[in-house]
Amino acid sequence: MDNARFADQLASGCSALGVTVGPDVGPQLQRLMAELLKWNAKVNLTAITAPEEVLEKHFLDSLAVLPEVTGATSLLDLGAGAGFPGLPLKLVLPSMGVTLVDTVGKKVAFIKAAAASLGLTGVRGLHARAEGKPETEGIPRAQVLIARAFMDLPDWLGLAPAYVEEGGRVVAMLGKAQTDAELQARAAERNLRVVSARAYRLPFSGAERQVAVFAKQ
């Protein structure tokens, strides 16, 4: 995918999702893609390797939740994998501190290398397992906790509150949309409330997505 096509696809994808990114973000995302595909040739980071799919299913899927995280000073991405959604969100919101946690050391090594390659500050890759005890795990709490298809929603909502600062939010990036009633029931089980929920589709494949935001009661 050449530079012009990447820029066009990024612009049309962002427009379809209703998000805006600065002019420097496109070249940075291209560098991130090059680094991802270079590493992936040696280390299994992602099954998605076609450039068009990386752009849509990793980059645009990450950027779709910009409205839910904008304004936060700190973001914790649990089960970050190869850095999604945390790294693309950091590129658009450079003043936000981002910690990306994964249990797979090679993925955390990639996150650290990619952040260094992009010259990012305020990014931390952490090799750890989140089991609800942030102090002993060395995982910092954040204003916004986010995960993309990390675990089933009831399990996620049971684990997540331990990692959120007072007054913070839990953001769940889901596949198939759940009804408002289902989300409210899941939240009530964990003494949480639903702040917002919206369904959308990825701009090129049409794949269904939903982002739901929760807060402590």
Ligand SMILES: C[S@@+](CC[C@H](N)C(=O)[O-])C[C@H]1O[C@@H](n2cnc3c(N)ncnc32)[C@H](O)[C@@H]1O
The other form holds:
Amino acid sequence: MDNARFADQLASGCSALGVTVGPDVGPQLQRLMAELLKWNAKVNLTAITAPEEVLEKHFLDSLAVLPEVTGATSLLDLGAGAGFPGLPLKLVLPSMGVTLVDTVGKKVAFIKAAAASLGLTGVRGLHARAEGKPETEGIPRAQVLIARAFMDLPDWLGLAPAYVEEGGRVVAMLGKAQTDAELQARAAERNLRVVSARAYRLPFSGAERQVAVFAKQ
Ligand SMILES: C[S@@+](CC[C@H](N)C(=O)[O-])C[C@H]1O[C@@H](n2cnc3c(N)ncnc32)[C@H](O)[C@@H]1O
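Return the form predicted in complex with this ligand of this protein as a structure block, the form predicted on its own having already been given.
Below: every chain and molecule of the assembly, starting with the one above.
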């Protein structure tokens, strides 16, 4: 994808999602895509490899949750894989500290290399398994905890509160939308409350997504 097409697709995708990004973000995302595709040719990081799909399914889907994340000083992305949604969010919110955790060493190695190549500060890639014991795992708590495609919602909500600072929130990016009643029920089981829930569609494929935010009762 050439520079002009990338810029055009990013602008129209952001506009469809109702999010705004600064002028530096496009070139940074292009560099991130180049790094991802270069690494992916050698080590399997993601099944999404067509540039148009990387832009939509990784980058724009990550940026779609900017409204839920903006204002946080720290973000913890559990099960970040090749860095989604944490890396694109960091590009738009550069003063936010971001920790990205994964059990797979090569994914964490990529996150670290990509952050270095982009000259990002305040990004930490952590090779660890999240099992609900942040101290023993060496995983820092954050104001906002986020995950995409990580665990089933009940398991995720069981694990998540341990990683959230007092007054913080849990952001769940869901491929399969839940009804309000289902979200309320899942939250109540874990002594959480639903702060917000919002459905959206990816701008080009029209694929359905949902983002739900939870806080401690
Ligand atoms: C389906 S991938 C999603 C990756 C990324 N969030 C995305 O949406 O592209 C799930 C990731 O979670 C990681 N993972 C699974 N269980 C984990 C755990 N307990 N702690 C940390 N990472 C875990 C896997 O290695 C995998 O990279």
